[in-house]
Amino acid sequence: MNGQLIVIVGGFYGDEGKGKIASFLAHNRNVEAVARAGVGTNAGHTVVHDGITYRLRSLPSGFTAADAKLYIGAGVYINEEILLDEIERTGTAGRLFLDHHTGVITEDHIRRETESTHLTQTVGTTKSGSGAAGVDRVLRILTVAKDYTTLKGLTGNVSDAINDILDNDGTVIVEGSQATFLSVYHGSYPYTTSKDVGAAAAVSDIGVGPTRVTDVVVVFKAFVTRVGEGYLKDELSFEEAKERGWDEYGTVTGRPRRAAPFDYELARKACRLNGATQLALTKMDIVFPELEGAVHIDQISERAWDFIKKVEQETGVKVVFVSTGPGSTELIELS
């Protein structure tokens, strides 16, 4: 038996709305588990469900599907205080499990990042401690989840658990963090995050082999945003971005996001790097206000269709999901 493994990754520089897509799929694919891959608490994922906005830095966004088991992979870094707070706020105690080897961020990691001028001023880090924890992981001195008494009831072998679900024909969603061009290998180095964050890295983070992947959903926003330093093609001034309604602010830092028009060349490269099989386009209601709240395919305007078709033509990958608002149900599925 072989189940379905759906990997969700960002296509640009983060903030594309991966959390919303994860939440939607968790409710619409009879999902047994949702697993969080990626870096750590330096990524903020926002989910709006049943009128409530959840801002998460550790929990998988698919927690909104009440029957889904939740996992955090060995390749991820958690902050104990943030994690326990999110479990309490979302009422997910009893169904969230960490891998024994999930890395734990300490105050020392946060201090080291905060004191680094290179990270805070040149790269533009979120000062979460995730990068410093990664350094200690490489040096093999990082403390991991199994070393903490307060986390003992939450730890287990995530790789075994997810592979068992797949062996029994179950469906699993893997939610990545950051995005393709923040990868330390394939992004705009050195203005990147501290590890690889593509689809291949996501399955490695949770301990599943690449041949088990059914679909890779690459999520693009209908315009490009970026927080921190680094090149951004055709970047708009903040005033122009605000005039277009493209002004946004980082979930973790509150910093204004830099904005630019959709980059087809970057999108094409992201699809190749991740082996994309499906695309999701988010914030379509911002660029095409007539789509606001739309849930049916016949509500898509001609000019929005032109954009969707151009994305497909330029990338060679089908657009399957069109997000039309912040809510987890404000979405049109095209397949």
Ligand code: GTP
Contents of the next structure:
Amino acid sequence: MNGQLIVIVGGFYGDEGKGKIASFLAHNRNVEAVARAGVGTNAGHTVVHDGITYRLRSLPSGFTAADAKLYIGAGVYINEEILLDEIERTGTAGRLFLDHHTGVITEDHIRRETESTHLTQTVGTTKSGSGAAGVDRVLRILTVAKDYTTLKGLTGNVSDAINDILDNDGTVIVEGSQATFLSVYHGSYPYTTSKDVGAAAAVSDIGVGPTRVTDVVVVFKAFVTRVGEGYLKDELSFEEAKERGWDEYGTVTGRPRRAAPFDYELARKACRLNGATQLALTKMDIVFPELEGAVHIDQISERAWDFIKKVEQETGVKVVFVSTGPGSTELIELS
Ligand code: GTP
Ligand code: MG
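Next up, the form predicted in complex with guanosine-5'-triphosphate (GTP), please; the one we just looked at was the form predicted alone.
Once more the chain from above appears, this time first in line as the rest of the complex follows.
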């Protein structure tokens, strides 16, 4: 299983559990490196490993694989304070490198977003400063990591590092953030994030060409959630969502997430937009409680199989990962 580049992206509106899938793969694919692509600190990935819950906004979720090198791509925006805090909390100093050109978010970016009623009220963003940093990047006035005094020892050429690993038959996982329908190009504009966040953008973020990709894993939750504004088909009231056990709260903002049943049409579109080769279904234990914590294929109930088969039929892509709990090992891999 060597020499592979596995890209993980979200299929709906984010919070599908990409962090969980990235962490599982980091432990099960003998990876040499895990890299974070996507937007910036507007993401919130949750990893539950060895009974500890980590909430991460910058670090690749696959950090739980102790020997893996950790990279953040040039296309990503970091916030020094958040990054250094995460490195400390996870004990990953010395193993994490940013690209020389990773963008740096400052207080000024956060202030500009907080003062924008368009962003805070119409779009409903996380006010993390990622979008405003992107504006400065486009204007070519953004400070990048190599020019930011306190980050100097942490930077390197991430593109070279990852291409070298692949040339030497090593396996690399690339973790995107946000999700397909939050893409500023292909999502429900203007209710989107500030960048493209599909699989193609993810490899661009880290400086690797599309022909090197082995698999694109699109992660779908067994129901759909969305934070912020924008259309959500068959949206449930908060009470209905709570009744079904589908109530969730944002990792970054703590806001309740809006919820709706699984959307097959949206899933089909997501598979096309990303060139999906494999699917992961998360929170299967929430929709099918009999699957809670299951790790064996024979624990999958008939109704859960019906759902899995329907997803495959509607999308034309194989479901390979069935996630049955938040823990990094609570997963059934289908061959
Ligand atoms: P974004 O980049 O912000 O979209 O994050 P994400 O896709 O990594 O998802 P996030 O961690 O924000 O939300 C997923 C939540 O579901 C977290 O609290 C996870 O611990 C949890 N989770 C992931 N997979 C499963 C699962 O199969 N079952 C259950 N019960 N919880 C899960
Ligand atoms: Mg999240």
